[in-house]
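Below sits a lone chain in structure tokens, taken as the form predicted on its own.
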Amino acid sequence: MKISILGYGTIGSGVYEIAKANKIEIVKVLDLRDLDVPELTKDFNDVLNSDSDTVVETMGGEHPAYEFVKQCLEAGKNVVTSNKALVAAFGEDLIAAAKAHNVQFLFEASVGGGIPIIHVITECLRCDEITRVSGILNGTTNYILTQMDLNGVSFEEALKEAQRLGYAEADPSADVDGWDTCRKTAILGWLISGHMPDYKMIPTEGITKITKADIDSAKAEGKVIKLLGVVEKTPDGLRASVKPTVIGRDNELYAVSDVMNAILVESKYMGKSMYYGPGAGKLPTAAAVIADVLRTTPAAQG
């Protein structure tokens, strides 16, 4: 198997520890820095003329990771994502492009970091009708939520301390204004459904406003506030919907805390099932997208 990785930041430099632990061949690794890693190159076109079987893509946003995705898928390399952004965007067209040349586009690590969901969605409860998804789908909201929770502190508070710790980044407006959330929850309706839904049309709402009197009305009634992505089917359509939530024991979600997630997953055969684990991280996340990786291989195609 041979691989080569757009973007080495984070998640990407966490792929080719995994592929290299994993004795994977790593052919080009795709960044415009100055980077000490023997298969640098700053050139899409040496990815893409490359023998690689898979192209990992690692570099965030909607371009130009839709561009060089869509060229790889059409010169027959399977392209496994990890990108959110890319796929509530494009996902469809991107799906459809690697049907009509005979490869492969996963995306198991765009939503819930190393929680296999899509994974459970697809294949595990394919026989099932899934009626409704619920999680919290961000880990930098749920340690806010959290440390206003359990210490007392304010939303200014708590988000610098999550800035401190590598929680949170500098400017953390696609987290605390619910759009990460929002867009993991369209890819969601769009596994139940068979549709990807407008993630720009999901009502959204983040945690910005919640203040510490919030919090403390919750803890009086034995309850806490979470943000929560829904996704569910009715007799209308789908609907969706990203916003902070008071929920008391009885939801299963109760007791996620600090940076994990956790995905409820309602259907009709299994009932309710719950997914839990850490939702993002360099090393986590990486070994959700080698997962994919090995799944393009013809042995995991059956």
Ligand code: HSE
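Predicted model, so just to flag it, every value in this text is computed and none were measured. Superpose the two forms; the largest set of C-alphas matching within 1.5 Å is the rigid core. Positions refer to the first chain, counted from 1. What changes on going to the form predicted in complex with the ligand:
When two forms of a protein are overlaid on their rigid core, residues whose CA moves 2 Å or more are considered shifted, and F155 is one of them between these two forms.
Given the form predicted on its own, state the structure of the form predicted in complex with the ligand.
Left out here are the partners and the other molecules; the chain alone remains.
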């Protein structure tokens, strides 16, 4: 098995580390910086023309990730990505391209970091009918809200620490303004309905207006504030939203703290089931990427 990696940032370097530990051969690493990585190239064509079976995309953002991924699929390479911006904007197009070229486009790490929620929905619950999914889908904002609540840390200090820990996006406004949660909510909506909602149409509110006073007033009632992404099937179609929500102990998501994410799935046969784990960070996310890489082997498919 031979892979190449597009982008050697927090997740890409984690993928490199875990790939080596799993004796997966790394052919090329694309990054524009001068890095001390033997497989480094600054030219995407070196990846495209390489003999890698699978390309891992951990650059983030929509462009040029989309163009690179599409060309890899069209060249007969599997693609594994952690990039929720790419999946939310182009997931349907890229799945179609993968099918047309008889390869796989896998994106487990794009929602919930290390939590294997994509495979839970598409494989484990495939005989069930999922009616509603609600979740804490962003590690950075959950970390900030928890630190403000439990340790009295300011919003700015907590954000700085989330950045230092490698949880936050390159531009953390994607986290704190709710757009990261919004894109993940759209992906979950796609998986439960078969149709990708336009993430730009999902009513989205982040956590920048939440004050310590809001947190304290929720606490006085034995409640907490969580940034929730919710998608549900209704008689009028799929309804989705992203907003800070006051929840009590009766909500299964109440105790999900710091960088942890959790996704509460409601379905016809199973009822409620919840999936919990680290929602961001180098190694948990990279481990989810490598799990997808291993799924692309003939042995895993057989």
